[in-house]
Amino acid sequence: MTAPTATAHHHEERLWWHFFTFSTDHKVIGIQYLVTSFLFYFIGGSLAGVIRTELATPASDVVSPELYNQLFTVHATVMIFLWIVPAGAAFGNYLIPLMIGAKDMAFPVLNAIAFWLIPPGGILLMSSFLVGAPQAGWTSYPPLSLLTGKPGEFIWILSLLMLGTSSILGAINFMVTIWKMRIPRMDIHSMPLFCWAMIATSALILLSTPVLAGALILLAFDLMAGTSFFNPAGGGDPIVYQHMFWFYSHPAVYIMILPFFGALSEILPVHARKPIFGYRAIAYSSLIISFLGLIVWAHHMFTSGVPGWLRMFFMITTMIIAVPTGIKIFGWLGTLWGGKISFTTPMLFGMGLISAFLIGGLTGVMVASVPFDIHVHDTYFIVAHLHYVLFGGSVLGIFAATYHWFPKMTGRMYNEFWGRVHFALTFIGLNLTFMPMHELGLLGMNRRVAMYDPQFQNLNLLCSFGTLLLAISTFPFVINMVWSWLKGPQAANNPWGGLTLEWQTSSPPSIENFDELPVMTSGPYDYGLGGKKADFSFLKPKQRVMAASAEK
């Protein structure tokens, strides 16, 4: 259990206009990372929607061919670079210093360039469209990527490096924030799970984002300078260019899960009233994941050549990484067995999110086998298993994390009646869209072409129907968070009853987050043992009875 000494007990309002300015404050940024991100979720949502639209029917009658093929690279490299990979810096941003007692980031100066190089970045890619975006798909894989759009092209080079060095600097900051200011007496086995997760994702990021950067320099000297690293027809190697890109792209996944199974070990013990279930085993993992996330990157090339002992070694490597991610997932379902669960909507996103990440694990392991890589490569069930991955393991954890911390971030709670109805629309939308898309892999659709045989339209239009619940889903979403910021009822300081150290000042915190330096007076996580009883006044009648029930 943790406690301050002192804490801050009253609300701070800020001034929108706060997180328009180049704050130095780690919450500001915080915030103002998860807006921008999710501005960039609506925006690659949409053409997601497109794509979808277009895929409704085997012809192209929605967009050309050259179009859709700018949609979906641009679609990926928003929702990979832009949503996913900025929301969990922007929940690193906000949380650490409040969860390990620090008045702000390391570096607070470059904390706030970190974040300012997102926005021009986004808008550098999106500009693409104005000269012809890049037609390659996400890869980017020469030669096609010399061959076409060469002004898009450049202009994606140049966004991916803006954004992989705001990438570099947040990770610096996570680091050192982490080992260097702790409160006295939070040894690393007392520190929370989130800190772990964040500390794995931050030394991949520092590992593998420089390699892709030299990766684009030298793709970018080729499309401009007419070099030859990667370009065939002047005796350079694509597959060094594969190498190189993979290198960064599959510890990417991690980069992007990490921070959300961080997060959702801090949900489930809160909102199960129960400790943790193998604290020391699943901050590990997360260790062991960073570490086995550097060494699997080939499979992935599977069909591009590589020597069979490599692909042999890849193919076990890739299983084996399925052992780490196993112990979190038993150690969440042992958290929540026997447990006093609540079902509020970041307890149904968390479990959503188990659900959703074992589906795309379960088939992360079959495609880690070589030969049946061999059959579904570059079919939709490569894009089947991508979205159970992301969408299933990062973009529901983003949603968990952000309905538990709001009232701590903004001052109100939100309404968990519309936050349940986004979770039905959202989960059902997930499974409708993407389950069809393994059976359409199976029976040999390739992915990224608009148009298709005829035989595949009835599971295609299944997919753009759970596309549209997902659009529909955004709506609840975004009405329900803008409305209760504004008008919510006030939150209290500990809503859910948590007993990390955020959960100890007011809501939202203070300035330098504590009066007074907090102390650590107990060993980690004790939920529901011990510790202050949550605040259910917020709650109906019938809410606050049943929720009670469940504390005790």
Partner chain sequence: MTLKFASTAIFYSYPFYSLISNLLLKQTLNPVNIPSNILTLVAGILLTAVSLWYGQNHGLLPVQASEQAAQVDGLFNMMMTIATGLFIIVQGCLIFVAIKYRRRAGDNSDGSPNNGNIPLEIFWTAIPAAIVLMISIYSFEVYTQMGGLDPMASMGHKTPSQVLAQGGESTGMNMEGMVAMDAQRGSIALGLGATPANENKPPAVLIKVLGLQYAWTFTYPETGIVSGELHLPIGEDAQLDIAAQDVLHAFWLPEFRIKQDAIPGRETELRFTPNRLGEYPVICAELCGAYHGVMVTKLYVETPEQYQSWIEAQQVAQAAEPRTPQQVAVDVSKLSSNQYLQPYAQELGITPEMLQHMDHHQHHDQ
Contents of the next structure:
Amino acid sequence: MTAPTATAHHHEERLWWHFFTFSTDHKVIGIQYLVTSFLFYFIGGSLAGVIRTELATPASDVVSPELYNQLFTVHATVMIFLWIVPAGAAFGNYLIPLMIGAKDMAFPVLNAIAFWLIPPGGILLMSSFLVGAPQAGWTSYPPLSLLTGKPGEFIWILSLLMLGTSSILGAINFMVTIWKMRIPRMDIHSMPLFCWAMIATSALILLSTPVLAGALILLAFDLMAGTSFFNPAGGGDPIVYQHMFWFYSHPAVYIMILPFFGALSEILPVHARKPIFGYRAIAYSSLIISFLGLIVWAHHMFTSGVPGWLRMFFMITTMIIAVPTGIKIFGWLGTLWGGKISFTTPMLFGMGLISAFLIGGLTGVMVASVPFDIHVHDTYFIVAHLHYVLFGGSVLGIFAATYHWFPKMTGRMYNEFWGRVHFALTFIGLNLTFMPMHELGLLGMNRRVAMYDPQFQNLNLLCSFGTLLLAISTFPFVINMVWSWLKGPQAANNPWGGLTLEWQTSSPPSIENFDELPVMTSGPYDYGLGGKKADFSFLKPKQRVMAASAEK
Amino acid sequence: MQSPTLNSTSTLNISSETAAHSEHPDLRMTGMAFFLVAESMIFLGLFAAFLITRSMVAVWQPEGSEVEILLPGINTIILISSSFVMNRGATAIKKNDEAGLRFWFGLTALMGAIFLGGQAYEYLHTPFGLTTSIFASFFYVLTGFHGLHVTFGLMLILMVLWRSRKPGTTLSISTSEWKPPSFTGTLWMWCGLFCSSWFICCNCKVGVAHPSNLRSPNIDYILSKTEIPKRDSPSFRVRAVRLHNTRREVLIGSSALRTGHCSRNWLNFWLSSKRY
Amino acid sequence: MTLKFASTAIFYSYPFYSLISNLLLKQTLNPVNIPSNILTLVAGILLTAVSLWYGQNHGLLPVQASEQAAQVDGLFNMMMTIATGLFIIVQGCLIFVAIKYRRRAGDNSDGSPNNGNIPLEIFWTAIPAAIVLMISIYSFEVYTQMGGLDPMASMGHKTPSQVLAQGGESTGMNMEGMVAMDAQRGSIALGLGATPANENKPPAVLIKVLGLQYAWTFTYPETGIVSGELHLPIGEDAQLDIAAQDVLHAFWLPEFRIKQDAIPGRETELRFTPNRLGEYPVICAELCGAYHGVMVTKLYVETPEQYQSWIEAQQVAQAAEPRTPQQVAVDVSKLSSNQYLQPYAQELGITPEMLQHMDHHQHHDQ
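After the form predicted on its own, can we look at the form predicted together with its partner chain?
Full complex below, order starting with the chain above.
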């Protein structure tokens, strides 16, 4: 952390150690976010591996039941707060200024602070294993959370408060940057859809995360100071906590998925060489989703302390969310229809996202229906549903975005073959792991159990086998990314022939992004309208290197 | 928003080469507005918890301890009126009146400090403790959370004062850039709305309780044995006002940041500089 | 009646849906040839047939042991039919575009510049909206039939306010705060109340259920029986008043498709009529601690005679030695996996030796 010097450095070389400093460059911060979140993905994934190993047999024979509860609690917390949410912030940070032609975010130092809250928050959370990690589930419902392991629970609260603060600071930055720092010619309707998605995401973060903070503060008082806000023994009400918790945690689902819906809307047109189908419908559906997302929270409480008429209200609002979501899915199909699709790794992950998220969306409408949800609530059907949404939606989206912008971020090209292998393993593993869970839940297997009825063993074995595939799939990914970043062939500035502004600058972009103010020569998705032709040299490494050197 | 800009004499004059930037030179106000949205959501969440809990209980305030009214009343008046004092200070900055700024901001800080002292005194003399009853818990946590915000605002004011000790530093201001009246005005109205809705919630006799929402009798029995001040007592209302004086630190904070923005100071550096 | 109407309407809308969408797609999206109208119609009928067939024959749900289960299954089958149709359409489209619109080698040109079609967008906004509206209405209907909106649910027994009002008078408590607690205001139970047919009727069997870490206990107030297993006579309207002693639990009967959280400090209820003899699991579905997974017991649906003899046997047994729910609850955290799996052993054909062997391999959860 050094004071700024007056020597500004337009073409200063960025060195490896810059990524370990309190840098205020949004590109450095974006990569810091991304790499950190990937590290936590591997940690969370390892926890999931232990969980699935335990569940391969009905008996509790790998870990103790207490440790099992700690594992799934930390697994969920890591995957949500340290993997998907920061990964969304990663792309937001990296791409927003580039996409709107700005030199940096509106508040660069705030941005760096937001990032640097994450590693301590994450390390704090993991350190809870030393004193007994929280074991009341990531929902942390009182009174259970007040009764199991005080230190672990308190660490969990502190860690979440830090990560939540980080999220809020990031959201302020995204909002102001997108709103105020676009190049003059870019009005909101010629803005890339990713920016629209980030506006919707940030609005949700600003409106809902603080309420979680409020709930956590009260919970911390109950835990440490002996108050009874949520403790029925002292006159408090545990249902109030559930309302406050889900007021954040349902929107959190959209906070996790919307950025990658946005990224998908960027990726599909580029690789299909076709304009996005229904720009405004996709743009505004993000806002509608984020508005509706604020008034559906109690659908997580259909079997809890919510009276019948309220259950009906939340059922209807939840059902309506299917409409804007459907608009997006159909819009993406329309984008692909009549295009010229190259099956690059980002495109494969993008189409995989549509395919897998569809399943999560369809089961989402089912569980919105109160009578049916009463049966499947807190069962493996829900586990299947949420993983199809968050793994099938968000995680595949993160991979698609990572591959798509890898050449921009690093200036090098990843290996296409291993990227496709990664996709195949991930997609098969995903479906093997989570598809059988639907049936498990319907037949009567409840979630969050270390021991289960032996009649469910075969399906569970299948799930565990799928998890093994998912674990294996990370190896081609990590090796491909690391090797390509260090040794991969040089990437051209615009290897995909994209029309959004980030492709107009060098790869990786110079420190102030654009050497001169970028000019919008076309709309962001004007493919087939005489705009730039695609550069397919990425398929043949030799040509790519030549193109890159010719450009320089 | 680049380092050269930061080190030039005029911090507001963003380099003209970046059209987008010079078009929107003052982003901190926008950022502050979004931050306030988030802040008010915390308070909204806490109040909602308070109201829902209240609605769940058949008898919210059985006969119990009375809280004194005089000190909280004075305290509230001091805090509310300090907003106007602060506004005078803001006007002084606009007129490049540095002494005026120091005087009015100093007065505001003094009033804030008196408020905090009063609150501390009150905490020491209330007849109930944090865990006496659920009302007591809500009382301490909500007022405490508010007090924390006031403390933070007070520190910001003191920082501005500290920086203004050298003549000329605070006044390198482009007044045309600065529109605190409209901003505070909006905020003020918003807070008024918030405050009045709180009053309605708090004083509404027919609660929102629904019999089906009620806790089972044993819990109400426990509650009825605890000593809780009457909801209708004036002292409670006064506290309610105080709870909602969030606008105070909002004002303090935003003005301090605005002022900070106008000089070459650490805040400016903090928020907008770029370092490697 | 309404149910049948809704489901039929959805089933019959399928061919139209696929036909219209395909025609629209042809006109607006596809510059190249697409299959002729007749082929489209055939595809639509096939799609409908497959969806309908799978919606009825997915075999994903356990047996139905009450009328409510049949209603929920009807709803699920309808949603499954729609989901299958949409699944096939969207995945089919993905595969179709992947084959038809793949970039050929050497073709570096852009695709069609088509960037939207307002009628088509309105169409695919309106259809899902109509579908979710239909599902909502159907769900509402089923929920009402299940007793979820029974306005009299808490009239049969005292509301908390009534209890308080009486207690309040005797202790001379301030009544002012109870204006809101007017018992005449429609009070809706948390959980499932009486079905419309049983409204205003007291339940035939009333049982107090208490959830505690990690067991369910059942108290039969009429006879004073306290049991760790639930016995119900077939065909009788049963009401369970559910409470929790320590943390949240959830009372789940998968074969009856009903579930309700047990919330400390509140009382919730489930009311249903078993219509199938047999033995069913009772499962805790809300995380309640480390041994949440073993908070399982049995529900026996018996003939009236069997039920009566069970009651009598219990009365004799408990007359000598009255029990409290807490005494009935077995501390499962003290059980080994062996003991936990014992109830399942028979149905799986596992011998005691095998269990012995399994138990031998794990010591740490003792």
